[in-house]
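Given as structure tokens, the chain that follows is alone and in the form predicted on its own.
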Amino acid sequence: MNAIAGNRQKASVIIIGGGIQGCSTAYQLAKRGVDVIVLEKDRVARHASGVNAGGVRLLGRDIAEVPLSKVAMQRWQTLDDELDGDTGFRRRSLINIAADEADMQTLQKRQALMHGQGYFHETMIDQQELRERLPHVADYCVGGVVSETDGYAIPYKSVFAFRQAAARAGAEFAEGQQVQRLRRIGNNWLVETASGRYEAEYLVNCAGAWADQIAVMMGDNCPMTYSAPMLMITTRMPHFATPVVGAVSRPLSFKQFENGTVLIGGGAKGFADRARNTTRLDYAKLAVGASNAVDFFPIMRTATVNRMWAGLEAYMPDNLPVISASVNSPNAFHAFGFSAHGFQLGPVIGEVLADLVTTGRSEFDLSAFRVDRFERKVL
């Protein structure tokens, strides 16, 4: 691979987009000397990287998901000594409570499931073990599911976290950047925005809820949507919960910070403007999932709501991202659809896609992430 040295609109690869997975992959390819320019439309982690729950989570993956997150979960527990950075990660495990025998059966089933693939993080404890993690919990939660190494970090500082090494490296940056167009020109990408034009020999889309429409511009058609997954936190309360917290069958996730807040999500979704970079609360779904938390954790009743915000995300109708080659234009690349649980993907998945666009292999089997995986097959 060539490198372009010495002028800012030109480089070996351009990633569109500065989310964490365009960052990281920034930091990963920089790394390999390779040169590279992050065009982000507005500003790097403005959106759904920079806003979202921060949850570090190997837990209750999709099977096709584990051995990359089993990679990423890794790299977490020493990324802020390799990138020489701040990322707020904590290691405090993540249960899933189950609320009934039903959640337990199902749990049962995850469990022969993934002990069949080879799989032991996920570990089902009893009721009793469930009281001495989470002495506040409910008197009617029967028990639930436990991965030791999961936890939580700070996501805007994660993105900055590798930005910074990505910059010290030498990848270069360009915020205000949207794509307008994009053409090939011999054997590069000839990037064309509002204010310049970039040229490179790889492009790897990175863009998340803007994602689709940069496929398009390479050739590549997915039927990805977009939507504002909520979040509320709440004033400080006394200490309660060391692990973060999920439920088996319903809306809920939350963590209590160091400083005593907790932040409570639970994937309830509120209204999303892509055309004007906005959202909006559903205040009536952020009822619920606040009852949720109080039901599961009666001590909640006397939590103060103190701030509520949503981001704007990418979804995939399996809920599976899209990492893969284009299949209709040479040297591009996404990585993008992560339906709301990319962020602890973000450290591996800037490694595959460095791999992709120097080697054009992964060690990973991603063919359940292909971009046309959705096109109908022709008999």
Second form
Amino acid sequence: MNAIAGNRQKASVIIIGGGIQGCSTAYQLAKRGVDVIVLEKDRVARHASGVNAGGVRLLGRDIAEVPLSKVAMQRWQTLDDELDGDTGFRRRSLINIAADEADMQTLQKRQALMHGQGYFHETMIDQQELRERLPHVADYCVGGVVSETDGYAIPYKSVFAFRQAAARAGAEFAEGQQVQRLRRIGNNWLVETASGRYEAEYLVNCAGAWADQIAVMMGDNCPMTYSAPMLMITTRMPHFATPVVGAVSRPLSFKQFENGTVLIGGGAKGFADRARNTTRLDYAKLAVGASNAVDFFPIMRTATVNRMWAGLEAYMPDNLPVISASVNSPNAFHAFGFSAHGFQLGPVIGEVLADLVTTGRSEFDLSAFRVDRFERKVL
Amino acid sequence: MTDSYDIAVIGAGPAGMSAAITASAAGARVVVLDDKPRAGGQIYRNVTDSPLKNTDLLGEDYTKGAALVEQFNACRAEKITAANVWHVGDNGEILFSQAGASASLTAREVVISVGAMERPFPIPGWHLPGVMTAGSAQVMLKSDGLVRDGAVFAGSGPLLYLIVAQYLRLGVKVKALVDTTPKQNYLAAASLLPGALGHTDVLTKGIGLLNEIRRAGVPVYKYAEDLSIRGEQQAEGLSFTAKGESHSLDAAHIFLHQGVIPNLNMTRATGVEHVWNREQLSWQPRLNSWGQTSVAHIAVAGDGSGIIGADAAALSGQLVAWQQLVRLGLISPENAENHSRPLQQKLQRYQGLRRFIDRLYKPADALRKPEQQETMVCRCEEQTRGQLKAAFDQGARLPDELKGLTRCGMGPCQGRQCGHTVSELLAQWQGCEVEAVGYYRLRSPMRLINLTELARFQPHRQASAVEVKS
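Given the form predicted on its own, state the structure of the form predicted together with the partner chain.
Then the entire complex follows, led off by the chain already shown.
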């Protein structure tokens, strides 16, 4: 759909942001017969959703996120069939490596907490099993924790698959439509972009690193920040690691894809220039990441880095997302601030938002994700 | 601090060497980084230290480079050789790896003079072992004195004829020259001939090369079309039609060449703006008349700014140096103007010749935009035209979207071999200008970098950590 100035495009729901959350929400709504328009300021999957590490991770989640993440993980196992697309999902298990005894104690505490809550998907492994699962891990590593259902997907392809499925179900996508103003007229929202005007009964804010700006237009302030988590990928290497790998206390994550390339991440942040849609890399921090990778996996010594990049991602002070109805506006909802671990949640967030829009309720306890959770405490 | 310079020049070909000579003579603190052990660039590679006994056989265009290389070696610029520059920031930060470690330096002004690369030649079978670019054949010759007997050379353009002639002068057997220059190019170029007449020496040299090849008894097939390389695991021969007749030549070595295009990964990753050159059918950085990019302190000189040839490249190197000297406050604008005017006039004169050459050797559409579904476009990730078209049909419209769906451009060549083809194919499929389609969004590292080298990266270069040739 090409909106031209003066055109008014009407729908029941307008979703602002064409990342994985926006596309997943569009899919769920369209599947339920709701007419929906997605407004994307650049191109679908242009930022964090399309260029993240692709980790599909239940392991190590904040307790508040576990119920959502568990359902999302079920969805990933059959998502390609559901969407009739190719997300590139591979179930590979995910191991967080303990480098020393202090890490093992951290894991034991975590284990007790999880078991106390009735969650048993994280299993501790000893040094021998670690070596069996990751034959090339450095000798000094003493153990770890594993989640069997975890894996990875290809980010751009995943978002694209949601988009295609949503479009087939009737959702409209308008790219290059940066929202400039929101107004409430009667029972409707008027949405103005540089070249179009749109109208809908409901609004959903999935605007990623720009979501705080949309939230403000809805009347909700929140202390979101944004940054540029960095990644690098090697050329093809002989196969040496099947599970996705993280570390308990060091900033390392990596995965070897089927084609042999190894993606190295770990949360090191570059510099985000949100106004200009760009990021700058911090090479000194990437060097630390390189050093950690070689340290944990000596076979990586000879690896060759082919590409490095960063995406613009939204963060909340407590690293938990906002999944919430607007506090100050009717018929408006938020899902943003996933703090670099929202990709895995994509399939379930669409369901939650579709529930919120169509029924006003969700089967999940979303109290930890309220948009106004930082406003209660004064002094 | 020992790691900050007035001017950093990246690439020591004719343009980079000339920029460094001019700038250092005027008192600027200049550093030149080059990835080879010796200066000279592709054209003057090893000209002062050739493995060949008689370099005259390579032609005077090669040997005359020796004077420039010697002048460069004698100039006051600091030379960092065998250095792989993998990041040039728009802030003047330069990161490079050398001898197993990474280091950095900063410069107030940057000259990117990384030259040209051969235009990809995406025909069926071009990815098979045994197929190389003619330029690579020349590199083997200049660097190692290596040649291949009984090879077929196919394509178009002065460099192709030169390499064939160089082979013949060394007594190497050449099986055939398959010339893909389309017939209509001769007609179209004829109208541009007057503009090139100031350079009759160059024109006669070109004719002389072809005559030399014919005299040596090498079969020359003109107006060749429908090229495809035979073979399953390895090139076995070249099939084509010429003047309405089908031909099939057996050969284990096939050298392809259809002109050169600017080497753009560095300017792309630095974030400067690029435009599509319709005459040269290639991307080039958008520059002002002084060679400055859209980022004020970054200039591009030589073939990396658009193909201009070695002589013009040397002039353009001087030109950007004068402008940067003004900004550094080392000379007055009037002084720079006086030095630059004759340079700009000479460069202007080269343009007539360049337009003629560009038109004459304009590669045919079918050799740039593959028509067969199974022709490889991205060799690294083995993506064929058919697979890319399927992704386009699914909705990918921009090079990055195609890349996201198919991995084309993600491999170790960092898109160098498929980038232009992808831009042109997407424009063709959408019926729009290439400019509207754009190019891959590129990032550093501009070269592959070893993980251990990266791990050893120090934010600032220590003077003692790098061996500096002076």
